[in-house]
Each structure stands twice: as structure tokens, then as C-alpha cells.
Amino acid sequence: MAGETFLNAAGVGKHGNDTIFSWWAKFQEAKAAGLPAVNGTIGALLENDGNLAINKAVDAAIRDAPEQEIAAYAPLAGLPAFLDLSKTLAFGDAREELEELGFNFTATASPGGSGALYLSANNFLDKGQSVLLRDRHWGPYKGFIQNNSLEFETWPLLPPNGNESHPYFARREFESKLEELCSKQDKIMVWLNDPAHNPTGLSMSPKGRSTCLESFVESALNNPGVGHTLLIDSAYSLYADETHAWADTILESLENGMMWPENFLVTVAVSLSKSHTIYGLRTGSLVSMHPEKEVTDRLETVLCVTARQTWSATPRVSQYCVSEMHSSEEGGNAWGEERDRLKKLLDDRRNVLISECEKLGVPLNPTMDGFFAWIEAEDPVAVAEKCAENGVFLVPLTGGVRIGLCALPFDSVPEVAKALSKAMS
């Protein structure tokens, strides 16, 4: 193999290209063919014309940086004011509750959600242990996990046989992998992003977030000797319809009585890629909470180190100027009509894609909010190239289809299903 001799053998096992990106690629070889050509294949909000969609507070924040902001680094664990905006982007009004609660929060910056969750594999978790992840996820959750030497256990995405009281969350099989790690690790770690789950667009119910929430709980009372982290992606979750729904379950759960374990840490990876519409300015944040103020204290030292080993310092424009923007109520109040504005695009596109699928007798999963929707595939490339043959071009991943609501034209939904329908017959 070319370049063995000098690679090492994790370098060795990488190849390949990124199904993503390797699927657009095929939409951009048929729109320069001249050949009729529907996106749904980027992860990238897109405006009906095509065009990338700009959150115009944001940009005009950016615009408008000193140069100094521009240019300096910035401190190697965050400015002080995106931390603290960073907790509330991951808690929302739920965070000034449970700090009266006695809770601690702390804040990493980081190049956008991604490197939030490197920061989470490379210290949550010993070399050789698995990360709990559902089955349909964000296929580059293998590489993060692969490359801290991780491995990785599923659990379904749905009840196997349905549930009526909590439909979009698996119990029974969550629970039977969390008993099986921690009779083998002492240490566990669950990636679960919710709501506007990627690639399904699935949000979990209340009660589903409670009941999970209940047998992370349970899990860790059980096991007082096996550290438990539940790490939330919230990567689209400010385009869903309960924002902050896991703080909300955390903090209706403490006020029902719930016990907080010492072994139990709560962290949210955030990113400002989608939120803000700045995905090449490389801005999140890993934010933890926890009772004991020595153990979020231990956590800003470790995960402050680990950014400064891995890329230094995330880019300090960014984090100021979206901080500067959402310190003044008419700031946020900017970003938040846009925000409306980009939310309400995403929502014609399902609810016309839901009423299409129906009416044909396609079978869509379960969506309900953020960039995406999704259809399960015995074979799933075989789906993604007949629907390619009549024009529509979507992602292919592991049991599924991946269908970017985010980048479909609106006038073009209809053309999505009726090509979903041929290729499912």
C-alpha cells in the first residue's frame, strides 16, 4: 500500500471518502451535466434558491469585530463571556434554576460540535471502552470514537415492538446495554442527540426523555462504582420546538424527587454551526454540570489542557461577536427572528414531505424537527441511486436514508417523494 512505510497503523486503516460529501459530489456532476438535479444531500441550511441561508443578525455581528477581535487569539479555554453564554445555549432558562439548585456548570470552547465531542472521547472514557450510541446516528461519531482508540455499542433508535408511552425511545434494550457495559467498564459514556435528531429528525417525547433520563439514573445508583456521562448533542436542537428539552426533563425531575448520583455527569456539546449559520468559523463548546463544585472545577483543568494539546485555541472572533450580540436584548431578539425565519423553512419542508410520503404510501420515519428526515433501507445505496436516476439526490448511511430537509427547495419536495416512492416499490 502506498505510504505504509510511513504510516502507523491507525493511519494505515484510514480510507475512503465521506459518503456525504461523496454524495453531493454526485448532485454537482448532474447540475454541471445539465441533468435535472434535487440537493438533499448537505447538512447545511439552504435557502429555497439554493443559496447557503445567512442568520443576517449574526453576519452583520461579524461584520462589524474590531480587528483586534479578528486577529488575537483567544484565551485556551474560551472568552469568559461565550463561556457563560455557552451555558445558557445548553440550559437555557432552566440554568439559573438549577444553579439555585446547587448545581455547577463549566465551559470549553471548542472548533465547533465536533471538537466539543472529541473533547468528550479523548477524556471520558479509557482506551478500549465503548461509547452507548443509538443505531442511526451522525456517521463521523466513529471516527471521534475510533480515533481516542474507543469502541462503540447501539441500542435501537425506536421500540423494537412499540411502546405507547414513550414511542421514540427504547427502554428495554437501553437499559440491557447499560447493565452489560458496566459489568466491563468502569466508566460509561452515552452520546445521544436530541431533539432534531441526525440523520431521522426525531425528537423524543417528555416522558421519553424522562424514562431515559430515569435509567441513567437507576444505572448509576446501581453501579456507584462505575462513573456514568451523559453527553447531549445539541447540534440542531435551537431549530426544534422545546429547545432546551433536556434541561427542562433534568430540572422537572429534581423538583419530582429525583437523586442525583455522584457518579452522574451531564454534558452538552454545542455548536454554533447551525444555530448562528457560522459552520466555517468552528465554534462550540463542551458544557458540563454537576453537584460538587470540585468535580466541574477538575473538568475546566482537564478539558482546558486537552484543547491546548489537540488545536490550541478555538477562534476568538466568533465567540466574541456572538456574545457581544446576545448580551443586549435586542441582540438576541435579532438573532431569534431569524432564527424564526430559518426554523419555519425547515418545518414547510417536513410538513410537505410528511403529506407527500403519506398520500404515496412511503414509509418515513417518525420526524418532527432540526435538518433531516429519514427512511429505513434493507439497502440503502440501491435506494439512494434508483432515486438518483430520477433526479434526487440523498445520503445513503447505515439501515437508512438520509434526506437533507435543510438543502431541499421547497417547490422541489414533492419530487423527493414521488422518487422515494419509486425506488421503495
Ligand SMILES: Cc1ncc(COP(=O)(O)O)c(C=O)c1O
Second form
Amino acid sequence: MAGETFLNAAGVGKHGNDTIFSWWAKFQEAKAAGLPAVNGTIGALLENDGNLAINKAVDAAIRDAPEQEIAAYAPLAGLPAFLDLSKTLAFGDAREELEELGFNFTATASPGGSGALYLSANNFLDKGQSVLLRDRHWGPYKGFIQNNSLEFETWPLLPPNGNESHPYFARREFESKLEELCSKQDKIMVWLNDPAHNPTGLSMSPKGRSTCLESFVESALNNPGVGHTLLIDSAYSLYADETHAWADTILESLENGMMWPENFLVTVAVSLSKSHTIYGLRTGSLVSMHPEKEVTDRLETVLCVTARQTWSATPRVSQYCVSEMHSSEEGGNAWGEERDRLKKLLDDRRNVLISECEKLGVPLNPTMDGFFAWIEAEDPVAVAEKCAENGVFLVPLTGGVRIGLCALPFDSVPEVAKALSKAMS
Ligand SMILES: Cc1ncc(COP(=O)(O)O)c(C=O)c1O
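Return the structure block for the form predicted together with the ligand; the form predicted on its own was the one displayed.
Full complex below, order starting with the chain above.
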């Protein structure tokens, strides 16, 4: 194989995995040939006219940046004002109450949520140990995991036999995986992209979250020698109905008397790519919460050193401008109004897709928030190909087909339901 003289074994094992890009290219080809073509492929939020949607308040704030803030390095851990903002972006209104209850927070800036996931993979498990994921997850997780010499295990996204009280959380399967991992690892870590899951748009519901938290804490209490890290990937959560769903669940559970075992860490991978429409400015953070200050102080050092040794510092201009913007009520409100406008694009498209699919009997997966919807399929490529024959371009992934609501023009959504109906029949 070309390059093998130079590439190590890990490099040789890396293959172009651009399913999303290749299906986007198919859409482009059809469009260029003058054929009817609806784009449900890409993972960025587009306006109904197909242009990239921009949060105008963020754009204005960035354009206002002083030249020093554009040119200079940021401190290695991140700008203090940005780190403070990150804690609020991660925990919302619950942050203050959690602080009053004695919890400590630490944040480390990272190039997007991807950098935050990398920080956790690099530090919270030992080589060869497994991260626990749901079976439907964002594809790049695998790369972050493998590049840190980790493995992964999965549990089902939805309870295989349904569940009336928490239909969007497979408790039994989760608990049995936790038990299995605790029997062979001295540290375990779960990555949970909720609310507004990529690739399905699922949000677990308050009951699903409190049940999940209960299972995890119980596992930590039963296995005091095993470190338990719950990582919430909040990449899309600021577009969800419950923006800080996990912080609210944690606070409520504590108020209801939940014990916090010392071997339990909550950490949030924050991404400003979507929430602030600065995908290319590579800005995010990893925000961790624990009752002991010694623990959060130690994490602060370790994560900052990892950042230094991996990408050096995170871009300064975005950290500066976004923190400045959120520091005034006026700036925060301007961002919020734009966020609401963008969220409405998603909500309108999702509502139509759900109702059209219902009318046609298309078995769409439960989808509530965020950029995507999903349909399970035994042969996802065949389904995507049939949709493409009808001018609708979607992305076949493991276990199903991803419908990029974020890219679909509102008026084209009924065509997607029709194409799916034909493809699934
Ligand atoms: C589930 C999920 N997590 C994290 C990210 C991180 O994105 P970024 O590194 O651009 O912040 C993404 C981006 O697509 C995502 O879909």
C-alpha cells in the first residue's frame, strides 16, 4: 500500500471515512445536472435558501475584535472570562445553586467539542480500557477513542422492549454494561450526547436522565474503587427545548437527597461550533464538576498540560469576543434572539417531517431536538440510494439513515417523507 514505508501501523489503519462528504457530493452532482435534488446530507445549519445560517450577534462581535485579540496567543488553559462563561454554558442557571451546594468547577479551553472529547479520552481512562457509548453515536467518537489507545462498548439507544416510564433510556442494558466494565476496569467513562443527539435528534427526557444518573451513581457507590466519569457531550444542547437538561437533573437529584460518591465525576464537552455558528473558529471547552476542590484543581493542571502538549492554545479571538458579548445583558439577549431564530428553523422542519412521516406510516425514530432525525434500516445504503433516486440525499450510517434537518429547506421536507416512504416500502 502506498506510503507504508513511512506510516506506522495506526496510520496504515486509517482509511478515508467520508460517507457524509460522498453523499453530499452526490447531491451536488445531481444539482449540477439540473435534476431535482434535496440536500439532507451536511451537518451544518443552513437557512431555507441553502446558505450557511449565521448567528448575526456573534458575527458582529467577532468583527469588532481589537487587533491584539486577533493576533495574540490565549493563555494555555483559556482566557479566564471564557472559562467562566464555559461553566455557565455547560450548567446554565443551575451552576450558581450547585456552587452554593459546595461543588467546584474547572474548565479548560479546547478547539471545539472535538478537543474536549480528546482531553477526556487522553486522561480519564487507561490504554486498552473501554468508553461506554450508545449504539447510535457520532462517527468521529471512534477516532478520538482509538487514537488514545482505548476501546469502546455500546448499549442500545432505546429500550429494546420499550419502557413506559423512560422510553428513551435503556436502563437494564446500561446497568449490565456498567457492571461488566466495573468488573474489569478501575476507571469507567460514559460519553452521552444529550439532549439533541447526533445522529437521531433524541432527547432522553427528565425521567430518562434521572434514571440514568441513578444507575450511574449506584454503580459508583457499589464500586468505590472504580472511578466513574459521566461525560455529557452538549454539542447541540443550546438548540434543545431543555438547554441545560443534565445540570437541571443533577441539581434536582441532589435536592432530592442523592448522595455524591467521591469516585463520581461529571464533565461536559462544550462546543461553540453550532451554538454560536463559529464552526471554523474551533472553540469549546471541557468543564468538570466535583465536590472536592483538590480534585478539580488537579484536573485543571492535567488538562491544561494535555492541551499544551497537543494543540498548544485554543484560538483567542473567539474566546475573547464571545465572552465580551455574553458579559452584557444586551449582548446575551442579542445572541439569544438569533439562537431562537435558528432553533425555529429546526423546529419547523422537524414538526413537518414528523407529521408527514406519520401520515405516510414512515417509522421515523423518536426525534425532539437538534440538527438531525433518523430512521433505522437494515440496509441503510439501499435506503439512501432509493431516496437519491427520488431526488432526496441523506446519509447512510451504521444502523440507519441520518436526515440532516439542519440542511433541508422547509418546503422540501414533505419530499423527504415521501422519498423515505417509497424507499422503506
Ligand atoms: C455529537 C457531536 N459532538 C461533538 C461535536 C464537536 O464539534 P466541534 O469540534 O466542531 O465543536 C460534534 C460536531 O459535529 C458532534 O456532532
